Amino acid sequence: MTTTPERTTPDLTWLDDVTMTELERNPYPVYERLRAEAPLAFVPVLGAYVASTPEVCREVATSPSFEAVITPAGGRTFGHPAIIGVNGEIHDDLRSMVEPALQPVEVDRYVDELVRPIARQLLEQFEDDGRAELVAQFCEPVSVRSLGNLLGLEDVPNDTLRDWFARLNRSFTNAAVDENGEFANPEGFEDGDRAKAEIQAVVDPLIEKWTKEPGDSAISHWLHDGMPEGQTRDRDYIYPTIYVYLLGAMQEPGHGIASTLVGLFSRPEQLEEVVDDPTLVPRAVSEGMRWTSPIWSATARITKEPVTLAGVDLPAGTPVMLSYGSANHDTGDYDAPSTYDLHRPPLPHLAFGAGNHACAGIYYANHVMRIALEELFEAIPNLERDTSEDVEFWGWGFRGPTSLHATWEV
């Protein structure tokens, strides 16, 4: 007679000591241990279960037993109905609202004309200086200006757009909870609230104008497309998705560009290859997105019914956070995953998510990053990292380098 071995429960009491500060500074050690000991585990400081391996993340993201839910801090920041946290008809409507401008055939029509002049203009401001802080002077500005113009926010300065996404980011990732499941730092949302008020003060007049006189901006299309003649979507209905764009969509290409550059700087011979052969830029970007996923652990799902996954019994209504940045460092899929390697065998990564809530802007974001790096390497082919300055990454929900100093011979 055979017997079924008893399920052993790993000792995860060490998770009680994990803090948000630790996760924001460097989440990798915690998640490396989670992948080895408990690919699905409850993390007290987050007040939620965390999926840390590719297998569990993909299962949660694609299983019909789960549906989208926004994290508590995300819900407090964006409100309802944010596109990343809704299901059914509302999700279908919001996706139908945002997707037309992000379809490959449409992106191919406008992206070069949109992004390349922005990148060139930014480079002209510092290419003769012989040094720059690339996050602030190039990576983030090319990202926010491109999307800002697409949304119809041409008159909003780059620094304002960068400030908005930084403040929304701090609010969205203010995720720590106490032993009662209440926010440990409720005042941490106040600056995000002020940012939203500033956004509404700018966008409300534009909505008034586009309601009466439709334009070609993305937000104008969101108001009108798919609606009966003479009707528009309510502004309160689209604002949560505007905030999603002003945070995730604004920062992802910028942080992807910066992370790719940091990775290439760590492999000078590979940087030289990419500079000499621009056709390698998309491959460099793909590895940069895997290496440091800009949307590191910002999305979640919730069980629709009782589920047993990775040896864990989850009752209906249990939220699970998807840690795509951790999944992209799984040693089962990648050799030496913490090393940037342009020549790594190409495997699908999870930087853009999975399932029907995968990022709608994958194609757009990849082309923004490609064009920006093409222009940077064309203008400054002898780019080097300024090794007198450290590179520090920050973030758990969203992650990227806080600064990147570079030098070159003029």
Ligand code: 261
Given for the second form:
Amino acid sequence: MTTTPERTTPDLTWLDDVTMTELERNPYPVYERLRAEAPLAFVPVLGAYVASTPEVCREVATSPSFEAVITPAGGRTFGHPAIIGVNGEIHDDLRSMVEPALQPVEVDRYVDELVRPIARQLLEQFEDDGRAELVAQFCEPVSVRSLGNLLGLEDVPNDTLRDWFARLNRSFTNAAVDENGEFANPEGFEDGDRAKAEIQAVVDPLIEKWTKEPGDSAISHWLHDGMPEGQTRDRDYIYPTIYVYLLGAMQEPGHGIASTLVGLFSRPEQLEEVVDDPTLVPRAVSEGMRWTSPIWSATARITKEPVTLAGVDLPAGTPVMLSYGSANHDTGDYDAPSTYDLHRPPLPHLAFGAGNHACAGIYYANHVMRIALEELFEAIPNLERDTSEDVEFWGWGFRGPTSLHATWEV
Ligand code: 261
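Starting from the form predicted alone above, please write out the structure of the form predicted together with the named molecule.
Below is the entire complex, every chain and molecule, led by the chain shown above.
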């Protein structure tokens, strides 16, 4: 007698107890279990399927049976047409709108003279203090001031740009749903709505100015480039993509810088190597992006037709969330993935996504993070983590340290 091997459906009832707060505090234990038991699984609190391994994330992001869709809370926050959630001609147009300023030859032309003086000026404000909270005093300001100036928001203060990304973030990731699939915390979108009203009060007049008189800011180019003579893109058409920038592009280089620093602080001998040899900074950043991926689980795709993937039958029109931050901790690809290690084999990771919606700002962001860390290590080579203060990471959609206290001898 022979026994036929049976495919056992894993018991995933434990997923019913997963809460948004738990995922935001520390998503790794839940996702470790998902990767082992069900790399494509319906997560009740999210009301959606989640892809948690590199293989399944890559397949969902690159398969012609899927196309882009914005997450429900993301769509509630940004509206339509946001570049991350559209397809076909609108996506082609929005990519052609944002890409010119992000082309490597173009970035190489401006990025050093944009970012280095900003980093230098921030460092001057605290390098003689012997201590700093680096997230608020360095990582976030470098990120928002650099992109703010590129976009044409020179007159918007750092703290305003930081406040905007934080409020858009909380709205965009207000993902919890109830048993009927309705948003569990609808009031969680209200502050994002107020932030958008404040943003429009500042950006509308700039759009009016640049519509009449084109400037050299990125947003002015978004209005005019590729349009027939005398025509501009409508403000309602570009606002959702402005919000994409004011959240992700403003916030994530700061997360990347801060996470890389926390990773290096966890390996003091590796921090010393990087300080002694700044050519190692790009590797340090790449490992930081793998170790704590800033865009941890904020994008999605939807099936265009019935699809069977990882043993799961998905009807047409099924959204799947891409948990790249989990994929980047897969033990199939990485030894001891929760350890920061500058010297691990430099395998590609998924922190910038994959497929036709992969990050358009990858080249720009990597240079911003590199230049910021070069200037920090040059100014303060004897930087240490202040171990009297805890480092707490937060976020499921977007993830990074909430603060990072450092000290040094002056
Ligand atoms: C610039 C990338 O910004 C985002 C990416 C994914 C989700 C939301 C974002 O604002």
